[in-house]
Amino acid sequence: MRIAPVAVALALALSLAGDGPAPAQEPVWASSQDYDVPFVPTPPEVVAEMLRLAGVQAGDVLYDLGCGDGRIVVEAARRYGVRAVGIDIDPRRIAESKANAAKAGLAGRVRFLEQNLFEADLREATVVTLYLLSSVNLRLRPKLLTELKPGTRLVSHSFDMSEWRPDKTVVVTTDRGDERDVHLWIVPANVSGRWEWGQGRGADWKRCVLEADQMFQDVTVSAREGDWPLAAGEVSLSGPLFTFRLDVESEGRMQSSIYEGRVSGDTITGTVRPAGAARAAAVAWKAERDPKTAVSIAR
């Protein structure tokens, strides 16, 4: 893989800018030439908000893509004592990566792999870190949604996903003075296509039927409860956890009722309770998808 002369000069644009020149004997961005993306190291306070920013606490896997020196692998391990990951396809960059990780006493708790990207196993992951470029993100978003589970962090030092807008956005100003993006996105579960549940007791049970439309995190619904349409809204989508109202009329009057689930492949089972009413009794719910309706989001 070859980087594009704009990207070598973005590179060294990044560098002059935020992290001072590199070592004379081996410039940054003349040291990335034969790769996609150009090696240019994130300002520590950069590493240390996409790391407040993605949660990370003990038991976490965090897999940095394009690790360079293996500073944000390194970080993670010190800081909060998770296990971490780093993958880089250029050797040297892997050979400083590993000398750093012994350094700071990490030997043996941190992993370096010199691999492609797009061909590493990251379904361990519940964080992944990233610092690639926008065209790059673009191509391994299919992967990143395909791979890894619902719920899993994602963060990406200044680059975005093009329409998968991200959960967060934070602004960092570095001790240089100057200001870098921070992008959050928490992995969806893919909630799209008919979702069918039973509800009421004896002649009042009625089948209900959700049908649901999905461009990542963001969704949108239609119900229905037996033949009679239903008004939904309050649609609520975070990784695994799937939230939304649905009002009914009953004896002349509007009745409200909030549906939360934990999605779990063709199934959601969480509880339902009246809407405004917090401290009602839940009632255990269970929601069956027709697989064959699923719509891939891996897009």
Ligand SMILES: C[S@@+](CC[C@H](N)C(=O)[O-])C[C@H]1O[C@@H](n2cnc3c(N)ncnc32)[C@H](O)[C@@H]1O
Second form
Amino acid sequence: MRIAPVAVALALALSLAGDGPAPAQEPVWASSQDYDVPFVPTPPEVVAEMLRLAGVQAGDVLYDLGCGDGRIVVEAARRYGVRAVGIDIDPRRIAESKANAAKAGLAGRVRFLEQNLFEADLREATVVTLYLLSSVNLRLRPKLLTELKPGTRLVSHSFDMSEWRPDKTVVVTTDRGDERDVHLWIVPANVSGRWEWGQGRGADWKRCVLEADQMFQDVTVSAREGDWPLAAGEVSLSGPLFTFRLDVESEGRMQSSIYEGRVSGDTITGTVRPAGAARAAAVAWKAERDPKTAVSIAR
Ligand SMILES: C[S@@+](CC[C@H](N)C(=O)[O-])C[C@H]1O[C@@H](n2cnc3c(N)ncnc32)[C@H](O)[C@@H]1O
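For comparison with the form predicted alone, provide the form predicted in complex with the ligand.
All chains and molecules follow, beginning with the one already shown.
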């Protein structure tokens, strides 16, 4: 049976989602009504898929925002050996999380902070997990896009990010037979604005300009070489990795080049090669952006 996010939202709001017994002693709803989201734990099989989809690996630092009883944090540290941090506004959830980490013998690898997730410092995270609500995700979205490094993987159980479409969604069937969406986003670099670089040698040297419009990870570009407009295509942005194709007409023939680079602030450093040629044929390429032309992507 598929459970629509709206049904999960309602269940969450009423604290009635059937995710197994809540470990708290008292009725969870009675104490969590002041918080943005009540405590409802993610089923273990969904936790496993969230960590798999995020591609958690050695060296990652995972943050679970609204960590509940700490199960995602504990599983990340236990299964993948990563450092993990849980943040929850409810002191009882933090106490449970610490007890669960101690029981798993992981007290040294994990940290739990009693804090409002909207005030947490997320800059060191390389993976962020969420089981909140769509409305909370939406309020959190600008902070995620501002604070998280490009390439950070963001995984949400059930709830989406509105116009920020997931890079991937998988459906997990729980042991109880209901279906849960697990969404993955890769935090994109900001590539908006006007980029310039020089191309060609001697008398053939030309200044190239690429103008990029960006909506989250979706980018459209227009380009020119000197005064000549260039056809562009195959634009892709994944975290800090920016790729596009430019077509130049030369001696009556179309020549396509593939540009691939890593964005760091106002610089892209990478390579350019003829389309279809092996990577070994690539030569170094570097583009600079006029910082005044960049537009915030933190919507
Ligand atoms: C649906 S539970 C998710 C628990 C855990 N992440 C999981 O997936 O099993 C949401 C948690 O968010 C916490 N929470 C709600 N509002 C919060 C806020 N503003 N800051 C931090 N935690 C919050 C609640 O106390 C609750 O434990």
